[in-house]
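The chain that follows stands alone, in the form predicted alone, written as structure tokens.
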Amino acid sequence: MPPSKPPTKPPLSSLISTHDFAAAFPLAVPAKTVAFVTSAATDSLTCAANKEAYASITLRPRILRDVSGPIALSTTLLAHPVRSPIYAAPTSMGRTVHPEGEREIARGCVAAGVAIVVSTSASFAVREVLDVVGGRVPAFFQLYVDRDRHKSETVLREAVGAGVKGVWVTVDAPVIGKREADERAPLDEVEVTTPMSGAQAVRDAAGGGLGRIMGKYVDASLAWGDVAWLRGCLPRGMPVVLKGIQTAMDAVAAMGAGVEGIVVSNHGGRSLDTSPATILVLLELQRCCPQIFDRMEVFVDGGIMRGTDVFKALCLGAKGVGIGRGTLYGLGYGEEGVKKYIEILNDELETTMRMCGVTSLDELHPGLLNTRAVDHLIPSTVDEEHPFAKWRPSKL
């Protein structure tokens, strides 16, 4: 028998769900890219929990409501209008997926009318990405703070000069999580550089993990007092968002620091395994510190695969919902793939809204959800104290 042909990437027209994009991704890119994009920290429990927690929260549909009119998905993110609350979360090294990398993601976002957050670890300088955006959708900049603060200050000046509308500082990765699939996959399949960080991918004795190798410059000394340093690097009025909030305690601290927004995020399960699922953190904020939703804009990412997931996050107070891996899955098909991925989620969100008897985002509220299956997992206070286990510091 003649040898069978290797499977090929299915046509874009055949993909009708985000899961279809995920299944097609390994057929579209090198194995190393698959390992980098899909890997998560250690046992990948948080990565799985991000999705499973959404499934554990059920909907409470309302009937006999007139939902025949148009659905209004348009909103604002940090006062900038967008056609949908979905946005492209920051992702790294897009050229491992597509030759135009983040520039092609930007084209897809412009076509879909959604915001983009450009990463410090992008394959292109921020200005090269924003030149594609051309001011047609909001573009924000995600900062990994460099141990050499002067480098970060230079990058921030370039980002501000390029026209970003705000700076999102990643705070959940003082070190890079252990991503075993990424470490095992050979590094010689891809050539990677990130111009803004200056990092280059070179295998070392620990393995070939792109995330770890490319993130060695990140400053593990970053602390709350550095919010003032960051403000000093930016023009007055430039919004600052802290990305990586995972407890009510830190959400309250962020509010006290005066930032304009937070992203409830665990890095897609890529940083610390067994950290909480992000939708559960949203519930924690609602229970323990609901005032933050009136003081800051709250965004969320991690595990969103369906329009119902977007709906649930919005019902629990999220202003915007970020898509990370999914944006890269779409990028396997270029601009049109990114656009279609977002449109699939928008279409599913619209269907969910009609089924629940609402036609605009301002009608979404927690009462449309049944969270009882997970309520017992949600802390009840902002305190750091465990409810019964006592801390006994060593006197040695």
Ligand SMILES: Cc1cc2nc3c(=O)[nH]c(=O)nc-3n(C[C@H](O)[C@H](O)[C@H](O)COP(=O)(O)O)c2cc1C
Given for the second form:
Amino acid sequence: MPPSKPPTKPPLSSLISTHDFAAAFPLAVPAKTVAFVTSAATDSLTCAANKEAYASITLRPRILRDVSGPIALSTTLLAHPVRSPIYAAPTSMGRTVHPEGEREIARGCVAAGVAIVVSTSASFAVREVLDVVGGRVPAFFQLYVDRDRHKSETVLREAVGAGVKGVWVTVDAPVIGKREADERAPLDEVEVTTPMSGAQAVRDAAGGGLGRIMGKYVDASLAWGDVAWLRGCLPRGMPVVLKGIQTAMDAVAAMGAGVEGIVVSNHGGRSLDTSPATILVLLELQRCCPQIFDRMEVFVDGGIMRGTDVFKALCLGAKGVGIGRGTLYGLGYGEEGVKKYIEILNDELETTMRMCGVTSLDELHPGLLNTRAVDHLIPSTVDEEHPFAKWRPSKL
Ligand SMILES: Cc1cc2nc3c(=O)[nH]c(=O)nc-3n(C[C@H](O)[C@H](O)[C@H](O)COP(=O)(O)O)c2cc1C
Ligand SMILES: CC(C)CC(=O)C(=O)O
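Switch from the form predicted alone to the form predicted in complex with the named molecule and print that structure.
Below: every chain and molecule of the assembly, starting with the one above.
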């Protein structure tokens, strides 16, 4: 028998759902890249829960509301206009997927008219990515704070000089999560450097985990007091967003720290396994501290695969919805793939809106959802009376 030919990736024109993109991804990139991108922390429970929780929330469609007119998806993110609330979440090392990495993601975002968040661990310097953007869509900078703060200050100066519209500090990864698939997959298939963090992929005694090795520079000493340090590094008026909020208590603390936004995120389940699904955290914020939605912009990411997921997040107060792995699945097909991935979600969102009797984003509200199936999972208060807040290790 002749050896069977390895399967080739299907043509872009044949992909009609985000799941089709996810299935095609392993056929488009090296095995190491698949392991790095798709892996999550330990048992991947949070990664799965992010998706499952969306399925547990059902819609309450309203009928006979003349939804024949155009649907307005355009909105603003931190006051910058975009064609859709969907944005490319920061993802590192884009060259593991495509030779043009984040520059190609940027082209796809420009074509779709959506915002991009550029990672400190991008394969290109922030200016090289913003040169592609050319001011046509808002670009934000995701900061991993370096243990050498001078390096972070330099990177921030470069990002501001390049024209980013805000800084998103990642706060859910003081150390990098244990991703076993990434650790096991041999490192020799890919050559990776990240110019802004100055890291290089070299296998060490613990294994070949790209995330862990390339994230060694991240400063675990980061604390609330550092928001003031960050402000001092930025021009007046530059928005600061904390990415990785997972409790109402920390959302309230973020509001107290005076930041302009938060991202409800658990890093796509890549950081701490069994941390809660992000849509449930958004629901917790609605229940425990609804005032924050008037004071800050709240974004969410993690597990979003359908327009109905986007719709649910927006109904619960999200101003924007980030796509992490999906952007990279799209990138497997270059700029056109990124654009198509976003447009599939936009189309599904439009359909969901019409079916639910609304034609503009400002008509979305929690009453369009039934959350009864998950209500028992939501902590109901942020104050010190809450059993979680009272729990102390000394009780063990
Ligand atoms: C391959 C990969 C690299 C990532 N790199 C970063 C990063 O450099 N900085 C960051 O804040 N988040 C990073 N994230 C997390 C994403 O910004 C986002 O929170 C997450 O992917 C959302 O979940 P989703 O993949 O289910 O959409 C990364 C995620 C992936 C999959
Ligand atoms: C740790 C970084 C280098 C990348 C990252 O955030 C990720 O892989 O999730």
